[in-house]
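Form predicted on its own, single chain, as structure tokens, below.
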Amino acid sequence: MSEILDTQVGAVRYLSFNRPAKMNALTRDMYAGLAHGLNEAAGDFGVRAVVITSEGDHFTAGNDIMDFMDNPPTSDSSEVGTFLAALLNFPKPLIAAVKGNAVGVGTTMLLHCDVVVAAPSANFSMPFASLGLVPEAGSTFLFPALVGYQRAARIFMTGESFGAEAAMEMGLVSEISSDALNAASKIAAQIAEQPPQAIINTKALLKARQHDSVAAVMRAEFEIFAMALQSDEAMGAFMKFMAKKGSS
């Protein structure tokens, strides 16, 4: 079975985050089934929009740390390299569906989708610099150009995560739903009958003013976050993590 599902219903495409005994944790075969689905949307005139769900309890809990200190991505042509800049780039209408745990990409992700519906039971983070990582994604420009500077300075160095309740506050989210994969459901039905080149311009121009200077902030990022993943500062803090997770 895929960790990644790909499935179509009418002229929306799912892509649905599929290894829910290790809470969706993301590996590099993952982020490339990923950019994969993404990429092939994006070509598919029968695909008006895209919906990132997940199995089981937890949207995800990040990466997979123990892949990623097996094979770290230290190029733009990495898998998780070539996933964000397919999450970047990406056309058309893309909505997220969250319950459980969103950790780190799993919540950066969310600031390129343009509709993100939560579970009560979404709780998001982005404990990088826990890890002796930087923020990743864009999410360093993003994040604070959506909740203002010190909202996001306290969030991104302390680790701390919030739920739903906040995360709508914040603008992370639309909308908050007991079955959040039927709202988004039913929200992408609604955008995929619109005229289709017109939501592309839409979203095109609602993207704009932004666009080259996150794929700037993007690749800054990821010059640091691939130094940061050799560091013995970060090796330190991931054999402490997988000592925690050990334990407990």
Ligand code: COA
Second form
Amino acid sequence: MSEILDTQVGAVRYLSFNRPAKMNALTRDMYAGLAHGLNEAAGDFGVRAVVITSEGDHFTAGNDIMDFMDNPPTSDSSEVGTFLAALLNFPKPLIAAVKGNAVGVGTTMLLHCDVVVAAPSANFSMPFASLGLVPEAGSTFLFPALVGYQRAARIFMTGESFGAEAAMEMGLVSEISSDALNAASKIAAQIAEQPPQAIINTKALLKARQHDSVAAVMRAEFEIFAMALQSDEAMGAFMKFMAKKGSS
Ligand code: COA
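Same protein, different condition: the form predicted on its own was shown, now please give the form predicted together with the named molecule.
In what comes next, the whole complex appears, and the chain from above leads the way.
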């Protein structure tokens, strides 16, 4: 069974993280599957919106820590880099349905979505610095732009998490629903009924102001991230995670 489920209902494509036993932690293969799914949906006239969702109780626990150690992504041609480029450049409406933990890239990818629906269980965190890393996916640009500098700095620097209500108040999500996938599907179906070229043009205009800045910030983040992955601080944090696993 694929760890990225790719299904279509009407004109809506669904990409679902399917590794619930590991809290949907994302491996290189999963990033490659997501990039492929997005790029394929971008070029398919039969797809008018994409919903990103997850199997099990959680959205994703972020990048797989073992993968970080075994195969650190060191260039933007890595699977993570290819996924982030596909996300940044995705021309059609992208809607996310989030439940449970959305760690790391599980939260930063939402900054690229057009609509995010959260379940009351949703819990967002970006503990990059706590792991000896730096924020990625353009989040050092997009998150302060959304919530203000101090709030972004505090969340990045403390690693503290926040729930669905706080995310709603920040503008990171636009609806809280006990059935987030159903609510996201309704929005996607509603958008899919609109004139498709007008929707693509609307998204391009909405994103135009920030696109090049985000691309430049992503490149800078990636360079520092790749170096940080090899650092003692990151190795120490990864070892701590492994030790916690070993002792439980
Ligand atoms: N990479 C690899 N495996 C992960 C993972 C990750 N990022 N997050 C969770 N898992 C695995 C756990 O190892 C565990 O697998 P196991 O049962 O085979 O040991 C399973 O998913 C469930 O996770 P667990 O830690 O037991 O759940 P929890 O409810 O106690 O804690 C978290 C949840 C999210 C707080 C904790 O899993 C965590 O800190 N994960 C790492 C998150 C992270 O730092 N991501 C990278 C961000 S850049």
